[in-house]
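The chain below stands alone and is given as structure tokens, in the form predicted on its own.
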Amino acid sequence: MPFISRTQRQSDYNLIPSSCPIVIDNGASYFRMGWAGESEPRIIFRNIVQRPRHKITGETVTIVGDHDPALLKYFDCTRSGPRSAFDNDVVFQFEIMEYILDFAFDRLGADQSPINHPILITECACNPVQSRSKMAELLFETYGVPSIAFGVDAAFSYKYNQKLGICDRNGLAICSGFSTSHVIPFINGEPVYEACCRTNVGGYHVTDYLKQLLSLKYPHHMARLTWEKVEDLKMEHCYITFDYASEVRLFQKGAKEAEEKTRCWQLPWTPTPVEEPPSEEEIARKAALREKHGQRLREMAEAKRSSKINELENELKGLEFLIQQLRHVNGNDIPSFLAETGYVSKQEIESAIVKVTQSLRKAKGEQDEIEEKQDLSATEKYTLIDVPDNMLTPEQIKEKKRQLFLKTTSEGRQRAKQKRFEEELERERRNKEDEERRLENPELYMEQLRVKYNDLSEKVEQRKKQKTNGNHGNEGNNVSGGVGRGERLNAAQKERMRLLTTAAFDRGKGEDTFGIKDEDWQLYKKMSKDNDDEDDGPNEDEAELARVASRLREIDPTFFPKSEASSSGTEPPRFRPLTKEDFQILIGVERFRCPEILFHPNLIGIEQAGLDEMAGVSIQRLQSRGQKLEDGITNSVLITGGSCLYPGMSERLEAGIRMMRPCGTPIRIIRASDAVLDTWRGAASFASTMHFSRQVFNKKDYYEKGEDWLRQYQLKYTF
């Protein structure tokens, strides 16, 4: 497939003379890529590699440098994550460095001929000989280039901003960049690599900290906090402060002017729609709605309950019907008779007849009458309990046991009726009074239901303490708060206990002769859990406790049963919904302290110096030129690279190098007209001139004069 970038691939690669030197800036954020004598590279995009699969064919694409987040979707990228051929600003990950040399290429326009044109390439101060060997072979041996200069990024924006006048051809070159920060001094436009200074803190760092910080802060939005989001907020709102120490101070105070710089941003957030109360003429259509809609399932059900009636009538008439014409025929004819009708016995006829009245008359709302018809006929129904076994025939014996099983089932429903009716009886009248008590004196009788509740509450959890831990206290040599087997068991359980204990000794002292009497099995039944005497159930305590705070809930909108309540008190948890504030993010101290770590490199862990340190250490190491060299390298100290771009940074610089230096030195700090493009800028300019083609190598040199002649190798800026 081919790659992916938002960069539009150049057309008039064929139409540049072959003499004309291809410039490449290879930093370790930013690729460029461009022709020498321009004012602009033709080709920009983030110097990463990644190489997701595609969800549905399962090929692999490789993408380079920026990519449209909606492409993403169609590839699976969770094994595969953004790669970079760098390692603290060196080439390491040459396989990395050809799919971007190869997505350069063709976006310059280049086919897959070898490149006929000189490259010009950056690298870092003091790069190891091995990445610059390989690098150059990558050149030779896959893109068949036909010469190769190397120069440093600093140095070529150092000797841009000089041509533009800014800078003097005596001074200091603070480079801070996406890994790394590298000081070099100059001396008649020459780097003076002996005396340069180098720190593995840059712009990655920074973001990578601000990232940490944020993410700490808002736990809840760390999705939002991606690393293209982060690095935005750098740029925007960073800066190095003069004194850091006053300036944490200040934010710990709290003071106004703290407010004033601090930063928010605002994440996307929707309000909870407000519910506005509905109007009378909404109240008054709705409240007719209703009606029509309940008049209509009344409709409905008057409908269903008169058909209903009409089938039961009918049913109630044929079979009264069945039961005159059964009187007019002879008994021995009542079986065939009845064949016809699907029933078995006159008796059957006579029961579905009382069960059909008492739908009927429940159906007309006649309930008192059919319980009374139920007690009148109940000696009629049950004609065979009475009668002795041997004036019965066998059927008739069967009938009877199912006319005795229909009678005790039906008392026991009448019980359980009646207690149920009594429960509710008690249960209203026990309202009453309450409601009386209450209308008397409403606060002293919520007092006394409060205090009733406690005391069941004690109650209640002492007896669940009980059952889990026993009666029985620390007591004892019982000293650690633990309970032994014993001490958990309930009056039942320790009686079986007791009894197997003694079944085991007793009848362990000789021969095993347990089970040759009948009642040594009675020993079974009296350890059986099913005649546990413990009210296992439901328990009065329980039920009367809830119907306190049942009441409570009913009297008293402030009160929260204890089981309910959070463990910290009795108030119950709270919940807001989410505002405008819930969605923000406030940058406050993070906006210097994050940056400060390009002068106080151990805020992150890493014991190196700081950019202020790293040129002291530089002019240090000049001394043996003289001190009004030393002089005249403070009166021009440019700053260049992305990580130099933070408001702050000169005055900052200018304090640093002032405590390290005499009194009356002069130091001027400046930046650089374009702190990120002057490095390919001035290697454009470079390439442009006819002294360009006497610093190249190309093929032959490199393998007849090997790594040691590569290793002095340097490019001389200045004729």
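Numbering follows the first chain given and starts at 1. Heads up, when I say rigid core I mean the largest set of C-alphas that superpose within 1.5 Å between the two forms. Bear in mind the structure is a predicted one, so any value in this text is a computation, not a measurement. First, how it differs from the form predicted in complex with its partner chain.
Here F242 does not count as shifted, since its C-alpha moves by less than 2 Å between these two forms after the core is aligned. Once you line up the core between these two forms, the Cα of G648 stays within less than 2 Å of where it was. When two forms of a protein are overlaid on their rigid core, residues whose CA moves 2 Å or more are considered shifted, and R79 is not one of them between these two forms.
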Second form
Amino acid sequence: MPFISRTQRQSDYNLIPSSCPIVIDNGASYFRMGWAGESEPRIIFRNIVQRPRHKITGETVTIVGDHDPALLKYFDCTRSGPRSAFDNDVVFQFEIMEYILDFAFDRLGADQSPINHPILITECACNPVQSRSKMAELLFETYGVPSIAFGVDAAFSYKYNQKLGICDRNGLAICSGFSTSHVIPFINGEPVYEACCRTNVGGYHVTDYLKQLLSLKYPHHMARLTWEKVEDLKMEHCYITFDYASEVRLFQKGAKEAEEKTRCWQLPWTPTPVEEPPSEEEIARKAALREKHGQRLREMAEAKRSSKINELENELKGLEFLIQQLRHVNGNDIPSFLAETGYVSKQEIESAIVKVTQSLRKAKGEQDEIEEKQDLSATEKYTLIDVPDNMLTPEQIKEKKRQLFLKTTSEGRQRAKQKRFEEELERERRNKEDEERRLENPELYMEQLRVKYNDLSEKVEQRKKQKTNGNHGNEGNNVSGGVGRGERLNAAQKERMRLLTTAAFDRGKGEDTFGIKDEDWQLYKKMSKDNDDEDDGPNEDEAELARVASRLREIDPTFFPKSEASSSGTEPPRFRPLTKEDFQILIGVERFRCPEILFHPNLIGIEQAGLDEMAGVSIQRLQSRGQKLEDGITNSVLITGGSCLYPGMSERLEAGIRMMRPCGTPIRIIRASDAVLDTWRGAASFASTMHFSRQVFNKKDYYEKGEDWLRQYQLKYTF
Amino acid sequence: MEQEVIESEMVLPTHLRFKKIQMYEKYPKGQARGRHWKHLKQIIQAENYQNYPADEPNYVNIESPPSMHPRKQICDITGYEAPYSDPRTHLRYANTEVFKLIRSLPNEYVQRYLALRNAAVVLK
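The structure above corresponds to the form predicted on its own; please give the structure of the form predicted in complex with its partner chain next.
Full complex below, order starting with the chain above.
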């Protein structure tokens, strides 16, 4: 049942006689205002003020209460959210209070002259005198109110229900409001503030707790969980359990009742259209198309190749023709003859021919045989090597050096080739042996292979672990990565730190012998960051592991490499189509976990007694003040205030109070006739009696009697 | 201002004829003014409750005492009864599954869960 604001402007203000008081229930959540003697308040709105900026004109405007959120789109509300004049039920920001009163009087229909009606306004129990006097000042000075009376909200509610015959002259009022909860005992129809009791937990905390829990549980839907929506969820679904522990155990076991008790809020969601798998024809068509494209590409490449060959052949022909022409030309005329062609000498043309033939060969896809030829001619190429130096001219010595270099490199190449060839042979031999062994006894072989694989993988893992020691096995740290504070370093890192610290602090102590031995200089290598990556040990193991794994993969259908298995276990699937379930907000345990804070405020870190214990504390205080405690006080326990509307509230309170009272004490928990509006109705009926006009004070009283008098001021509720 | 906004009368008029002092007179525009209100804590301090007899009820002494009941320890994530508490994150948890979850939570979320019961690290 969401609360509904009532803010239509009233038209009958001028018809009401000025003796008729205006009654204000100034609650932390809702502000209610109306005329004394009426049964319903005229004006109801949320007790908040927003001061957003108008988007077009840029002026700051004041908006009181909550309005159609659709109209707020014209305002920039990012700078200031809704603000309340209250802190723990005490009005402390009177600028906001003034906006609220402005709006309320305006909607009640006041125009023209100052407000010429007595005012009855509610406040919390034991309101600090500063707040009270500021409120009186505001009403007298700004609105010109003739007289004021202050009363306590819970008391009006109790008195109203007493008048209805619901509760007795002696009893307890348990009033759980928006930001605080009060327990006030009543003796002979008068509240006993000496024995009352306040805990700073109320509906605000419940809603906030629910909002926080849900937005932590569903971080993707945080934007949907607005305060108003969560408030609605709370009012609709939250309840109070008789026994939290047993109820929560139901949910922990996943019992059927728990499933029934879980509520689901389906957010608007439109399923993404499912793509149908392509039909046979489609696949065939696509394949054909692909084939066609491939064919065209192949043809294009072929054409390009042939044109290139053609070009090269033409060039070669041209060059050969040029050479032939050159034969007929005189030696002296060669430069002038060649001037047109761009070549300078015959040698250049020849080298060009060689180049062109080579690229021609390459284009035709023939093997490059030059290397072989070079190998064959190796012996006659290195002619100078065996000749001693002293028999050579300086140019020849240079040439000899070059030849020597060429020879060693080509020999090295040969050796590498040889080695590769041998390795190939070895591998083949090993594979053959493996195959033989497998054929002999396939199962034993497989078993051995598996054992070997496990050993190796463990070894490699161990190696890796040592490198990144401390980070393994705790997921919390994997996220942050690196070596954090308090994490263990591995051996190499420790050694490095030791070296660095000794290097930093060991200077100047004793004799400095650094550098006498050559090994000293190794220190810098050890200090450098990447020295521990250089060892080759694991590489061999890793290679072997890879070989065994590939072998296993070939012959063992059940084989599954370890690293892949572990990674696929922890990594969630990346792309999963969003389903209906992703747009559901499930409220299970939260339904009773959130209101539970009224009974156990320590769940949200408030170390005060809960509602049931407060009743006990209040009764205890009553006894210690020497009040003659009538047994009947627990026979009339009224629960009122918005946070008392949860189902299960009275049963839980009864059980809680029964635990603290002597056996056989009569306990009767009564719900207020209307937990939300009773305060205003009580105040309105009180203000309509003659009794009220004797208890108001005017501006003159206020300034003459002073603060001490105002502190003592207390309304008498009985007449 | 848009027509529908004006029609809904959601914006409070700046001048109201029933007021003796208007808002713009009390808080003139463009004038720097400090905070002209006190926090609740300051209000309570200024009340000097210690100067009054202890048995006179006031805003501070009617507060409930700390609870005498055994503290209820519930799992910060699920709300189940929590026999364990994680020394690293200081979160309470109910079973191994929740433990796995809290160890994979980023620190920001851990702090937000702790803030729910006023146990988060507050940097000042």
